[in-house]
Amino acid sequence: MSVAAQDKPNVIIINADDLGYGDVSCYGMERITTHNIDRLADEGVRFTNAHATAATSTPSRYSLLTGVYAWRQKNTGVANGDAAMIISPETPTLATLFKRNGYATAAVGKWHLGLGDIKGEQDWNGNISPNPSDIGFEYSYIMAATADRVPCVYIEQGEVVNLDPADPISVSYTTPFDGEPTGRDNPELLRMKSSHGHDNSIINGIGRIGYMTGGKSALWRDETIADSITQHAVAIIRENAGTQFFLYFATNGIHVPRVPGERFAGKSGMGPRGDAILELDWSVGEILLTLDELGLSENTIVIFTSDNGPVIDDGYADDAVELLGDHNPSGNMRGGKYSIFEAGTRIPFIVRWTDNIPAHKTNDALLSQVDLFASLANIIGDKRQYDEAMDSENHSDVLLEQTNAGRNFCIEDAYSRSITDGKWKYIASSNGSKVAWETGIETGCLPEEQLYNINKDPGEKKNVAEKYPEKVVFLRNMLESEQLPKVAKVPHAN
């Protein structure tokens, strides 16, 4: 389905961080009610078999924005704050897609896709280039990487916000700065203790990954990160209410360190992780209320999703494990963040477009975030070039609840690689670590091949590879074929 130019919708993608399939009440969370996310589901389509392409942030975000599996591109592992720009300026993105169709484009929130052209050589005290403006985003207000990594500052239009030139920033991921305390050497200065790692520079009483000095006036306050990025996202909507816009809103919630604002602290009964879910839901509500106020709800596609599966203890002693109780962030699935098992990549995915999508629907189509490029291109009537978004398939009819026939297969990447056709899931053999560091999460890496009937066994408890060798061979061959270098030779059919 495509629409006439005058009817082209605004598009907002809300990409949460480390939010599990079971962390939202419309997906089964019972201890917390996510009213605003539930509202999206009530007014749109809730997908039960949608996947990120990877079980960690950077590769997942790369695929979502480019329509290309991240494992086709070098240096798409989890990026440090001093990583060079991972999406090169010549790479087509969702932002360039919308920009060439006359949309205002903006990225707000967590970036985690690198900045500058050389790793570790960014000029944090000047204009950092390349930046999101070089890949189609006309406006950006971002965090360079994650909240647990330096530099702990906001970057607007390629420049650090509120920087005092007399107090320049320096960043290193190898060497501490003289005179700057670290979590390892000065634990008495910490207000949030580390459970594993996260013991480099101390910013706001919290140990981080990497070292930073200077920029005191520019440092964010962890308690107000959600407020700051949400306010900027709302401002983008208000400023572009009279035109068509594309907003990529990547929340910090619920990534560590979980330091929700004071009005959310202690409200969930599940500690900072639960409080952060409430804060995330508030951010979604602010977006929806703004659309309502401006009369934009009817012709705005809102997509809510998460970059990968959940993690409980990801490096800070914040009582998340102790206060979890009977809640399972992975739903009835195995694994989580970092894992090739199902909970690593099966994520919440909700689409609302009140003018064109029926309300309160559930769709079990197999879907991948990599398909957003082709699907949204089709909706707005764009014809992709032959070399754009080579892994993205047009499933606009699925997004718009016109069918539940989705992808033939999805490929996912973590410590190992898997392929699923929605019923059968094959995991390639791997000699990688069986557990992701001190998180306790199973990576899914085993020296033998694995096959699961995920319709009957969503928890991937019974490996049936020996029982169905022909299915193993079929899926292995398909995965190996897809992993070959891929060059589109003919124009994509939207």
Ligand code: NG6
Contents of the next structure:
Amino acid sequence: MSVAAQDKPNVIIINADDLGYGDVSCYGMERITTHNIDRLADEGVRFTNAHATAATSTPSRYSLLTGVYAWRQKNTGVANGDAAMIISPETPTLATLFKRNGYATAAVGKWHLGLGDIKGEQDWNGNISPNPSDIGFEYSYIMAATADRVPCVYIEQGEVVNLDPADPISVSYTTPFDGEPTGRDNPELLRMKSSHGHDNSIINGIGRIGYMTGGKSALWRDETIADSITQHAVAIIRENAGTQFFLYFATNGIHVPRVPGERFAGKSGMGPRGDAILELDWSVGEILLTLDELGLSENTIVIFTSDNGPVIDDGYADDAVELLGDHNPSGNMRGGKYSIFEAGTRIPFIVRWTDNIPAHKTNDALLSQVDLFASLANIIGDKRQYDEAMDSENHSDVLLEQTNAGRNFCIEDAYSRSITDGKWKYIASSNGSKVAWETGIETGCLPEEQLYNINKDPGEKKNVAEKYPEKVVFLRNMLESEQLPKVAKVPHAN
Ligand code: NG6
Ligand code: CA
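What would you give as the form predicted together with the ligand, now that the form predicted on its own is on the page?
Then the entire complex follows, led off by the chain already shown.
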């Protein structure tokens, strides 16, 4: 369905980082209550079989924004803070889509899709170009990569915020800067020890990936990242209350380093990882309260999701392992972040649109974040032919709870690749490492092909490839044919 021009909804996508399927109470978390995320589920539809396209952040976000599987393009693995922009200017994105339809558009929070046109050559002291404005986001307030990667600064409209020109920033992912301490050489300066990696520059007492020097006045404070980006997201909603807007709000929580603000520190009883979940829930609450106050709750589509599955120890000794107790962030599924097993990409996915979707529903349709492009285009009545968004399918009927017939099949990507039709899941053979470094997470890479009856065996415990060879052949062929290059057939209409 699509709606009349004057009734077009605002759209907010809240994309959490590394939040597992089982990490919020409406998906089974018992140790803490995520009241605001639960409220969204209560007032909308909670999807139980929705997927990110990849088990790490950069490729997952690439797909969500472009409607294309990231593995079709080179260099879409986890990006460093000095990566060039991965989505080339003029590529249609969700932001372009909304902008062309008269919406105000904004990206706030974790970016992790590269900036500038040449790796390592960004002008951190001037205008960084291209930036999100070149792919449709009229406003952006972002962190370049992850909180554990330099540069540890906010970038607004392509420029570092609060930069003192007398203290310019330099960034390198290869060479330390003279006189700057590193986690490797100065562990005594760390307030949070690393458990693996994260031993380059020390910023705010935390070892990071990559080296930076300068920009002291611009450095973020880890304790207030959630506050800062939430405030900016709220400000965008307020400023655009009188018009239609699209807000892509990508939280820093609950990625490492987990350094929640003082209001949340120690509150979960699960250490910083649990505290970060409470803080994330607070951020969601601020968005919902702002919509309530402005009378926008009814006609704003709010989508809450996560970029990939959960990880407990992702490189910092922050008690997440010790205080996990009986909580299972992966729900009843196998694997986690980095994994081709189900918990790598099956993520919380909640859609609320009070004006048009019934409340308190659960939907088990097979869906992928890559479908947001075509589905949202359909909902706002954009009939243009977006051939570039080649993997995006229009499942607006599913999103709006008019059916539960989702995708026929869905491809996922980690260190190997899988395809599922919702009943069966095939994992291609792979010689990759079986465990994702010191995280302890099973990647799902095995030299032999794997087949699971994902319906009956959601924990992927029993590989039945030998028992059902015809299913293996069918799904392998389907995966291989989908992986062939797709060519845009029709010229892109303006
Ligand atoms: C890994 C980092 C991890 C995290 C991840 C990206 C180490 C040892 N591990 O390389 O901490 O940053 O990359 O996570 O450096 S993501 O969610 O942004 O994809
Ligand atoms: Ca992530």
